[in-house]
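Just one chain is shown here, as structure tokens, and it is the form predicted alone.
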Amino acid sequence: MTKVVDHINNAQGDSIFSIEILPPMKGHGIQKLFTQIEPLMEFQPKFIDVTYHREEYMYKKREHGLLEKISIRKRPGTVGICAALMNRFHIDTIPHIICGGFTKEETENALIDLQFLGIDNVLALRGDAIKTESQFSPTEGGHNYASDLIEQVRAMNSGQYLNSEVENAFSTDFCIGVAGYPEKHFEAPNFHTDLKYLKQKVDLGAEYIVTQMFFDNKKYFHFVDECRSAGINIPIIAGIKPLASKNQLTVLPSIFHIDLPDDLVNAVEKCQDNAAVKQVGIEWATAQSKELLEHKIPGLHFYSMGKSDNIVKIASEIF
């Protein structure tokens, strides 16, 4: 399959189009996901990101009032979904690989599976804290930071595995992407500290950046300028999320630690229902995308969050 950086180079200055999808909840089939993606194929997305979700914990009552702590994954199947999408749509898929919930050996085995499937791209992320915990804590025997993941992937790209006794080891050939935060990661003390850690990931081998969603293009342009000043010269793909419901005015800033422009907030607050909000979201994201395309950015990456009809309408306006 084709690496993300090759898709960008092959576009010869045009912006590529890509999407991110969520795996279905446990117990649900994949057909609904196929149905959502099908209309987007008309616009020739270059790749589809598939998110990975760490474990959560629940407690079951046992005899004598005891509680048993049980680990579950509500959205399993990332690797299988990647393979299914490749098979059905003949498109590159990019699994997220995360630190939380995985040992280094489990990560190595997952990367081996991906290599066997012909998946040549990964997005390396630390991942979120468990919902019941106030801060991220790594799994015993796992990684603390995305930079640690990058080092492991790069080692495998050089034929180095955790078991030093492996002889004549096959070298993988993964293209590694990382996340970037135009409004800084919420745990970073300031923007420039966050940029320092991003530069570290690039120095370790990251080949492209996908930004967190943003709703003000000035923040993306500022982020790119600051990256270039810091010596970060790899492609920076813009992450776009069309608003779709009024409650996202509070949910998105709370979860993703982003600001929403006054004009967008005012427009949404005037809406009588979510159908009107969705139209506002489409118009705002379309205007955002058109301005970004004028600046010949490497790519537009749409966060679908299980919906695609609004992205279809945006794509029909810009591609």
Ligand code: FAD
Contents of the next structure:
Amino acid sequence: MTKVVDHINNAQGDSIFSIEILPPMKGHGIQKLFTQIEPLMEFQPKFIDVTYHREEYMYKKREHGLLEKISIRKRPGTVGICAALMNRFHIDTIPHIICGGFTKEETENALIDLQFLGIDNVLALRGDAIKTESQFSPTEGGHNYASDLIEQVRAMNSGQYLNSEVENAFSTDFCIGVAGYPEKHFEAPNFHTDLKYLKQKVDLGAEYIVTQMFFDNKKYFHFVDECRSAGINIPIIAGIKPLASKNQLTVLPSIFHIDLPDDLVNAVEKCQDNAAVKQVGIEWATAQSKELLEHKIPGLHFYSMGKSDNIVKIASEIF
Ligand code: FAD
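Same protein, different state: after the form predicted alone, show the form predicted in complex with the named molecule.
Starting with the chain above, the whole complex follows.
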């Protein structure tokens, strides 16, 4: 497998193209995902990220009105999907690994599985709070922050395993990516504090950053400038999400804590139906991508969220 940083270096100043996909909902097969990804292969994405979804809790009513708390994972299978996509498309896949829901031991086992599968890239994240909790709380025996996860991966990269006295232990060789927020992570007290912790992730061993989605390129350029001033000098891949439905005008800001520019909001509000919104979304993301490509940024990373036809249209305009 090729590491993300090597893909970027091999591109010799051109921007690389990559996508992020979500595992299918529990109980659904993988065929739909294959069909979704297939048309994108023409544009030679360098890698596919596969998100990780932690458990959620629901309450089921039992006899006598008692409620039973049940833990369910709605989108399981991240590691298996990575292996299946590698097998099917001969492409590098990047599993997201998260703190929430994992003990350090479970993380170590997952990393061992990845290493055996020949997967040498991971995107290290904290993860969000469980939907029924108001704020993120670490799993007992797990990590608090993405930076702690990076330290664990880096330790394995130097042959150090948990509670282990194995001599001459095998060193893994993971390339570690992390998340960055051009509009600040929503919990951070301010932009510069967030940047301070991003720098900490880089100092601990992160080799590239993927940004949260943004719809105004000025936010990305400002973020990159601020990162460079803070001494963060690793590649910053831009996360692009083509808007696809009218309700995303409120859903995306509330989930991802991002702003949508006036011009985009006005254009979407004028649309009669979601087919028209999709077209607006394609045109907006195409214009965004063209400008970013002119600036020779390291990479464009498209959030597919279960749809690829719009990304196919954008890719055919820009690559
Ligand atoms: P961290 O870097 O740990 O930061 C979290 C917050 O804590 C920030 O406010 C930061 O400023 C602060 N902070 C960091 N370190 C410290 C410290 N040492 N002391 C005090 N404060 C600190 N979520 C999923 O569940 N699954 C996914 O697959 C997934 N994929 C994603 C992919 C991308 C590209 C992005 C941008 C996000 C993704 N997320 C995913 C969402 C992500 O998990 C959330 O945004 C989460 O709230 C923060 O994750 P992080 O890795 O940025 O956290």
